[in-house]
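So this first bit is one chain, no partners, the form predicted alone, shown in structure tokens.
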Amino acid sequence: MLLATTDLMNVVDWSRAQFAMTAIYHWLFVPLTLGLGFICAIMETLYYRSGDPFWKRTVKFWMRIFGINFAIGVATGIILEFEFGTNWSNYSHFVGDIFGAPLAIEGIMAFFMESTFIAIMFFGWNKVSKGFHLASTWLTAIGANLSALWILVANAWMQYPVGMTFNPETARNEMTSFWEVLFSPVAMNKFFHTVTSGYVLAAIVVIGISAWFLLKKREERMAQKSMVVASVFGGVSLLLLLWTGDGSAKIIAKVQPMKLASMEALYDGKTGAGLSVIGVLKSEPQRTQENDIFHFNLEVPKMLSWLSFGDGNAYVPGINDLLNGNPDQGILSTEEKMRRGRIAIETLAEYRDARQSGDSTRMASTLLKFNPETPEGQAFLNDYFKYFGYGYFSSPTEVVPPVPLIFYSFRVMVGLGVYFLLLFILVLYLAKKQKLGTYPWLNRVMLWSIPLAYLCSVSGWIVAEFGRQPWTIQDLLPTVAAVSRVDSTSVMVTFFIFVALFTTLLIAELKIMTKQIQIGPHDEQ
């Protein structure tokens, strides 16, 4: 029994590294395709309305670093879908009916979408129509936005579960409004704040590759415009960025409070909190008191409160509230959470009992407890099985996410698009004034800004997966019952063996884009 415990525990650890290495792999290309696509659609447009040679030249130079970045990343993709089923088989079991469902979307309409117009955004110069091959640009970055969208939907509803009922005969949760699914709160803020931080990344590598070529003294016009178009929608991005990340935290206070107290370390919950612009931690033995987190920190006064919900002296709960429970602030302990998550999970049992030996009267009583349109339904799904996922806990402080890992990772991620802000605006004075490439420290800066947005990016990833763990769907199942039954091992083997084959597919894009990068733009035959 311990071995197969200790084995069920490798399985689940294994299972996360795979899926999160995968993620990030997947991750490291496609906020590049995402802000790359509308560049160039932008670029093309601006070739549309002045048919200057030069603008129809320089978007087909940056065609093809996205084509590039954009045929690995679907490669990555791929992979990390199947892995829901070989590697989280229950998970696909107890919530495929909802979450498949804006996967199949996402496949049948929007890459269908991308890879249509793709063959006449790449092939079809000289062939189409201006018209025509423009709105193929621009209906290509379209699609890989609403790509985006679906797999975004399908990851808010992992972090807020909406528009369900859950099925005792199949111990399967059941869609019961697509509409709330597609338009809950943390599923459209979460779209708009995703996206527009990959606009912010695709301006950064498009002006550090063209503070590169105005290091080596080539092709200076199309890198100092390229700057031009970059910083104006890489800027115009960061500010829907930062207002999308205050919604952010209105909805994560709401629905993911103990993320939000991870993100700000905070301990032990009070009215009007301030919000740490840069702090040091303590060791974890020592971070158990408010006053005894810190060796250095620098507060905002009642921010904390106000981004959250808007009042400077709102009460924002602590990881100690959560665990232990707050009466004052309706918040109930962890232990009471889980006694009622196994009361959930036993009633379940019982009525799969009760169905396999034939006892139909136990059948009915146990099953209306599952119907919502019964007072008593209503109140057993309100009281316990919104707690299902407790249930699976030994102990309270499994719901702890890695605090010192998610609050550097949002100061990490912060931090950065501060200096992106402030670099998009020098970018754009600097043009003004025609000063662009005239400072090469300015430009070695611009170019090592590059791996810089990837950090950026990957950050507010760890923040948002880190944030909610341990579960894959919050509150109501944790990793640990989401895994396959499967032996640790194969999980393991395919672990090294992914991380081989990413890490072959990312030398080869970064050859295959150093090389494109180096031979520049084509010139017009």
Given for the second form:
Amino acid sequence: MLLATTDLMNVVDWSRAQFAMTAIYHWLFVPLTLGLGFICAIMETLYYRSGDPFWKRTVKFWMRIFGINFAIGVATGIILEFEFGTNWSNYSHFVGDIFGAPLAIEGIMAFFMESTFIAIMFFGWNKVSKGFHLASTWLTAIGANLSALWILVANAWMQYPVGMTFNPETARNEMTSFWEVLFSPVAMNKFFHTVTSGYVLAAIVVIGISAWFLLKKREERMAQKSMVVASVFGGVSLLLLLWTGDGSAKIIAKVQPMKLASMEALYDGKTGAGLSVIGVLKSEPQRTQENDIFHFNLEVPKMLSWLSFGDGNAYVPGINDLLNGNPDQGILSTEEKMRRGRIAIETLAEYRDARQSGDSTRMASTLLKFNPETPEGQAFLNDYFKYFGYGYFSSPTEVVPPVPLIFYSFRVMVGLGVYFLLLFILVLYLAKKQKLGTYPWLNRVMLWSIPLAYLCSVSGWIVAEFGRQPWTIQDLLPTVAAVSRVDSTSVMVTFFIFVALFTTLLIAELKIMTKQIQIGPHDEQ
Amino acid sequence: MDTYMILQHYWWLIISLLGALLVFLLFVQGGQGLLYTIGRTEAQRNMIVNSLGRKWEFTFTTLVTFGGAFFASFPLFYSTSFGGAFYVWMLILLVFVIQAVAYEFRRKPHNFLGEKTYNAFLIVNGVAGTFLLGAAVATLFTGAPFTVDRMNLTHYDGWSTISQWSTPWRGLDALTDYRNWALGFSLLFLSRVLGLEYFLNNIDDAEITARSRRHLWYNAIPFVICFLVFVISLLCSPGYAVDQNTGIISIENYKYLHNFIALPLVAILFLLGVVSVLWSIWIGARHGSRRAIWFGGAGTVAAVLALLLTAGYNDTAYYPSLTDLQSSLTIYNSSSSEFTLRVMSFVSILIPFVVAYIWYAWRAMNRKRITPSEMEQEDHLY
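Please supply the coordinates for the form predicted in complex with its partner chain, as a counterpart to the form predicted alone shown previously.
Entire complex below, previous chain first.
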């Protein structure tokens, strides 16, 4: 039993590693697809309206980059969908009734749109009319973004499960309102925040590649025009990104307070909490045992309270409050939540026993507790079932995610976001003054901003997903209860196989991409 | 039959239809496996890859949608089979991952691995992908060693996994049953037959046409043999029957034969499908007909749809457990809730619309066959 339980933790770790690795690889390619699709569509619209072959040549170049990136995005995407089953079998049972629907809709609505029209986008220039081709390019971009909608709705549900009720008969959550799932504030915010982050990344990539052409004094017209399109598109997207980022903070404060406290390394809750602009954390024992958090910290007073609750004097709970409880603020301790979670799990076991022994009276009385339409059910669901997942922990500290990783990632994300906004404004200013390309150093800065865009994007993903730890579904199912019963060696083997494969494909992609950029746009035959 | 049951049957129909369309679209994989057999020169291989390359995403998307729809409508299958037959599904994923980049990367300069490696990716996907999918689907009839206990969720101090595999082979155990091999090879050779019929339709090259006709025979014969072995053994095999009212599962001799008798429309669909595939082989191999793929495709969809319907309809367990009879999955005990099935049924109304635009786009692109001269003029090539 001891050995089996030890392996359980290994399996959880390796399964998490496998999912994180495949998701990060996938997320390296998806943002560019999301944004470059629209940039291509905008450029083709300019061609359609002006009839100027310059735009056709330009858009075909960017489409070539889109195609190379798209292929590897598809390759890394398929594995994620199936990993829900292979590595997280309990999870896929526990939430399949809700999570499956967005995935199925994604396939039916979005993937087919994307895959049908991408063929026309690439091969249809001489086969279909100009209008049909333009529509196909737009539909490819829309299809890609619709795919993002459905998968992010599913992801949002994991962060904030709504629109469902637990059915003890099937031991799973069942959907009661599709609209609540689709239009949950987390889902809408997450969708817009994520896709606009993709648009910003794509804009930076287009600007960076264009800057390379300017440095080489090649294709200068294409480079300058592309920069302008990308800056306008990227700038508008960034404003939306900031707006939805602000919305995210407010929602996280409400539904995932531990994530917010980790983003800020806020150990003791405060009224009028300040926002750390930049800081260096001390070691874990110092932070947790001596309550000595920062080597250095630059803070804006009251900003965290204001950003989280729209009130500079609001109380923001810290990690210690969430761990040890804070009766003044009505916060339960994690230990208490674990106790209540176990009662919820044991009530389910009681139902199992009653069913096995054919005791219909006890079955009926237990069922009442899970019925949200009875007062008894409402009380049980709110006081006990709400903490169901806590019952699987053996120690309260398991609920704390990796604070330094989340703290620094958040700062990298926000800092780079601000830098990109300045860059877009600068490009548009220089374009207006007709001075784009006159400062080689600036072109180098733009070129080297490309890896920064990827760093920013992955950092955002780390904040969202590591911040969710240790939950697969917030408060209801921790990773330890979600994992498939596979031995850790098997997961380890597949982890290394896919690391090797994806790394090889990434190298291939980068080499092909850089070569294609060097080749530049093709001349029309 | 109450509304919930109707919805469960409706979604099994949708899953079966998606599975049937997927098998038809595996002509892409079949064609890939014949890359060097049919394409003797580089120019011919390029025509083959570009012909298939404009269709590969449909197959891939159908596979992903099949998975997504299965997850949505029968989540317990998803968690049981995927989490249990871990090695098999991981292998299937691996051979599809390498396909996805192969088309786009193979002839691009500085592609790191070289054209031959990407061609090898296409061949591995074409051969292993189809065989493994066939063997995996066969377990819907032949069963797998697993147990399901939802109440394992109450074990908060150790493994709480609901669906557990009973052997350490994690799906590779399917290889001990000859019927799984038979369906695996049936699918492999059927996909090659369809791939060759697609070449006849889509590539305008005398040598490729002649070679495709010859190889149609070579692949049709093993297909027919393997398929007959599978079908005859299936009709003679016992199956798992479920009592609609109690949910109790019991073994019934000749279950699948009984299903065909109880569902005459399904039986007719199956026979029509098989005849249509055989007819397509005849007109393709004998006359080089461009229409062979349409008969082959329609026949494949009909026959596979009928087979999958017999797996789940007429109160049959569609995923028999070889370890614990009562753990077997049926469309009743493994489906999503009535509410979810109902919501998704509204979404499924979109399917004809999706099929219509795919059809329209496909026609627009396939008006002309692929020719060597097109390969020289086109600037986006695989």
